[in-house]
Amino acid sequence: MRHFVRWANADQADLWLDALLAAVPWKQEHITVFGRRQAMPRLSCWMADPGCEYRYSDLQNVIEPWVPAARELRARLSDELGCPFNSLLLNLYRDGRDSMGWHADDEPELDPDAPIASLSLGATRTFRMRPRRVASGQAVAWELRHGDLLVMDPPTQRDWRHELPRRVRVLAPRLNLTFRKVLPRGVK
């Protein structure tokens, strides 16, 4: 796990935030949790190269084309981290009531040998992790701020779960971009 505080300076982070909020085709998807269909507590979008399909919680994401700001970020992160990212899950937490529960990004189409690069734009939010194999494992937390980059290197997804808990006092939006490498169909 690598945390780059202010990976993007405030001016650049503001430009990316504004551009992405305006250009991304945001959706409120519905997922199945414990057999119940419900609206996700956030807005999302899946951008990817053709053939980079991604499915989780009984949701097959529709591939959207790369918008310029996302394309720019992908090129920069792919170069800096040495990973040819081919997909991006964007999550828009409209305020502190939007959240994400404990999970690991370990779907079979994700390359288990590639990092996941998570860029935070907007409001500061708490990001928590706990060991997967220890039910009562102690959680660790980071306050991810505007422009922070968190890189989850392998085997993070195998060994840890993470969440973004509700924070009702947070009134501003937070945009999280998670760059990923999806394996082509038939390669596991």
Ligand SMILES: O=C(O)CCC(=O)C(=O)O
Second form
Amino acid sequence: MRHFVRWANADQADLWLDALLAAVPWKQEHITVFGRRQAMPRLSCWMADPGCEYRYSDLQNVIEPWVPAARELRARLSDELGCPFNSLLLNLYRDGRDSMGWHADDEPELDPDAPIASLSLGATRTFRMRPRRVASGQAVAWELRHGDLLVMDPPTQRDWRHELPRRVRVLAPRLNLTFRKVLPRGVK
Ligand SMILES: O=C(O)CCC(=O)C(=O)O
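Show the form predicted in complex with the named molecule, please, because up to now only the form predicted alone has appeared in this conversation.
First the chain shown before, then all remaining chains and molecules of the complex.
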């Protein structure tokens, strides 16, 4: 796990935050838990190259085309990290009541040998990780701020779960972008 504090300076991060909030076609997805349909506690969008389908939490994501700010970020991160990212999950936490539960990004579509690059924009939120195989394993936590980049290198997803807990005192929105490498259909 690599944490680059202020990977983007505040001015640059502000520009990306504003551009993405305006241009991304944000969606309210639903999941069914114990037979009950529930709204996910965040808005999201799957942006990817054609053929990069992705399914998680029983949701088949519709591929949205790249908007300019996301395309620019993908080019920079692919270059800096030496990984040809072909897809991006965007999550918008409207305030501290929005969250993401414990999970690992280990779906079969994802290339297990590629990193996941996670950029935070907007409000500071706590990000926690917990080892998968040790029931009593202690969680470790990071405070992710505006412009911070977290790189989850392999085998992070095999060995750890992560979450973004609720923080009811946070009133401002936070946007998170996770750049991923999907194995396009038929390549596996
Ligand atoms: O918002 C975050 O920092 C976490 C996002 C996340 O867990 C994911 O996209 O899998």
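None of these values were measured; they are calculated from a predicted model. Here, rigid core means the biggest group of C-alpha atoms that superpose within 1.5 Å across both forms. Residue numbers count along the first chain shown, from 1.
When the rigid core is held fixed, the Cα atom of Q28 travels less than 2 angstroms between the two forms. Comparing the forms between the two forms, the C-alpha position of R37 differs by 2 angstroms or more, with the core used for superposition.
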